Amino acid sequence: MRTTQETVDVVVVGGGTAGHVAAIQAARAGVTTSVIEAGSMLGGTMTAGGVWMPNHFFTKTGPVVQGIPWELYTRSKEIEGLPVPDYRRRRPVETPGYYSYINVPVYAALAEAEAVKAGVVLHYHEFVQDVSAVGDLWEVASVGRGVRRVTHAKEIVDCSGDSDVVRILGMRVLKSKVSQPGTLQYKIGGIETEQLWKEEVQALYEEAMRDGVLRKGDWAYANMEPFLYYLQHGGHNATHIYDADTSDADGQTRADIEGRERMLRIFRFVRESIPGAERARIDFMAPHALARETFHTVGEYTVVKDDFVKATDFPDKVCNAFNYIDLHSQAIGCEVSFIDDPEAIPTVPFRALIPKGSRRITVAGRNVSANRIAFAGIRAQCTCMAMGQAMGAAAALAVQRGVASRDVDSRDIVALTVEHGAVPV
């Protein structure tokens, strides 16, 4: 195995929903930046994970996330030859926000091109093996096929989704006793929707559940929507994988196997039992299953439910969240609740992105320090992207000023992100 050395100002661990934006922001701010990503593309859950809905950029009353996330989204639409939706013309009577959709190949390639243009050094197919402090630098060892890389950096942004770096360093993490179910993304095409009768397909679904042809979790939203909804959406984002813990290879393998079992089982049912679905086909399947939550970092502050639903005005806020809670559970299915005041926008405090007692390391995305209920709101993709941009800015400012990221004023972080198009908070 070849061993190589690399020195950068900032290393971002994980190039997913938060990580790719963090890296672009840091590099655009003028510091040398690298990304260590276990997969084969940037974007994480949004791209390789198959959840091609980076929501939500807007509430009913205005934008909550813009900046680099919005830039990448709108540019991807331009490449597709599609107009950028005018959200002022929407009528969100059923939801407090507006759903946005990306073309995965276009978005992934664009994000990569922008990262490379900004000077980000990308390392795909590598896992972080060890992290240690060496003087004023971090030493990050990562391994991939045929290579062991040792990266020295002044700042780390842990965007792994599972607090990988934080756990390697032995810092505190928390994990819910009952975590939200995971999912495997796929898309069924070829269903002749004009042949679907709501009550008929519902009766067929309920009969299949009673007879054991289908199992609980194969259709995750049964408590909220009729089975017709599943068929109209081709099964996308519609399956629950219980006890999904993708924080290690064994857990990822179990989730992958269960997700594909569930997909195949319900696909067979749809083709064999639903009138109009005889020519149904699986058009897309994500390469791996996803967890909605595993390990949260214990930060200098933990966001709790009251902070979220009351939209606490944190003095160190660095970005907006979104004003609804999207909590998935094995017992019920999906529990969605909206904040009553449409003007109330929750925010994310800087302290929730600083591992407790640490220096020169921040986290973003699903690693945020939040309890189960608050996390169910903060984990929205646009919020993860906004956290990434904020922590990319924090790391860059820390390097330029010769201080630890935790010592950067949150107002300066916001000012830099706003300079790069973000919404003021």
Ligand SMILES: Cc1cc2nc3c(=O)[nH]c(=O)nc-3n(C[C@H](O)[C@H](O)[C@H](O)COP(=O)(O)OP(=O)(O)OC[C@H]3O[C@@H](n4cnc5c(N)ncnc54)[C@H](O)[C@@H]3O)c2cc1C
Second form
Amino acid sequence: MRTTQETVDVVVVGGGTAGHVAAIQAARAGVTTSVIEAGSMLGGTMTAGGVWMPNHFFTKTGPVVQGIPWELYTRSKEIEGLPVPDYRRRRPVETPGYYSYINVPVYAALAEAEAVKAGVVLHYHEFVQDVSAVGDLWEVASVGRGVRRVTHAKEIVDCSGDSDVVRILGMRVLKSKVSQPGTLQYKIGGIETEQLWKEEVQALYEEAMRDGVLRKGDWAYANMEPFLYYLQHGGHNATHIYDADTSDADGQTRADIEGRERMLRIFRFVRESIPGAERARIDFMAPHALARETFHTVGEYTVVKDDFVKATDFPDKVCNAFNYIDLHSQAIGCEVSFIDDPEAIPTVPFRALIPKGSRRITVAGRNVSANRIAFAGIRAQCTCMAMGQAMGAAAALAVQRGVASRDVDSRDIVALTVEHGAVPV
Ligand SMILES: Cc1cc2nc3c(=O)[nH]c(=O)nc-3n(C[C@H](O)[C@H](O)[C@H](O)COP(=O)(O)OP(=O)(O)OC[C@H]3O[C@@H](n4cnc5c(N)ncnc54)[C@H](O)[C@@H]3O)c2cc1C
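Please could you give me the other form, the form predicted together with the ligand, since above is the form predicted on its own?
In what comes next, the whole complex appears, and the chain from above leads the way.
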């Protein structure tokens, strides 16, 4: 195995939803930046995971997340030859804001090209295994096939989704006793939706559940929507994997196997039993199952439900967190609750992105310090990307000023992101 060394100002661990934006922001701000990513592309859950629906860039009345995420989104639409829809005319009833869709190959390739153009050094297929402090530098050990890398960096942004670096360093993390179920993304095509009769497919679904042909969780939204909805959406984003914990390889393997079992069971049922679905086929399956939540970092502040629903005006806010509370559970299925005041825009405080008692390391994305209910609102992709942009800026400013990221004023972080197109908060 080849052993190699690298020295950068900022290392971003995990090039997913938050991480790709963090890296582009840090590099565009002028510091040397690398990404260590276990997968084969940027974007994580929003690309490789098959959750291609980032929300929310806009409320009904104005922008909440812009900057690098919006730039990549709009440029990907240009490449696809599609207009960027006017947010004021999009789905005003179903969701509280602008719901958008990316084309995964286009978005992932564009994000990668922009990262490379900004000077980000990308290392795909590598897992971070060990992290230690050596004087004023971090030593980050990662392993990929045939390569063992030691990266020295002044700042780390942990965007692993499962607080990997924070856990390796033995810092505090939080895991809910009842975590939200996970999902394996897949999509069934070839269903002739015009042949579906709502009452008939509902009766067939209920009979299959009674007879044990289908199991609870195969159709996750049964408490909210009729089975017709599953068929109309080809089963995308529609299955629950209970207790999915993808924070290590054993848990990931179990979730992958259960996700595929569920996919195959319901696909057989649909194709064999639903009139109009005889020619159904599975068009897409993500390479791995996803968890909605595993280990949150315990930060200098933990965002709680009231902060989210009442939109606490944090003195150290770094980005917006506009979304509904999207809580999935084994007991109920899915509960969605909207914030009463449409003008209330929750935000993320810098302290929720600083691991408690740490220096020179921040987190972004799913790692954010938040309790169960607040987390069900904050974890949306646009917020994760905005957190990434803010922490990329914090790391860059820290390096340029010769201080630790935690000592950078949150107003300076926001100012730098605004220079790069973000919405002022
Ligand atoms: C089933 C499901 C449906 C969802 N639906 C929506 C939706 O419709 N709209 C929406 O806005 N949000 C949705 N969300 C929420 C949102 O997608 C996630 O919260 C968000 O994408 C998480 O971003 P992240 O950057 O924290 O993690 P990820 O995007 O998962 O990125 C983490 C990255 O880190 C890498 N990594 C992990 N550990 C290591 C390591 N040790 N070394 C190197 N790399 C590592 C991973 O490979 C991955 O690429 C959904 C989530 C799920 C699971």
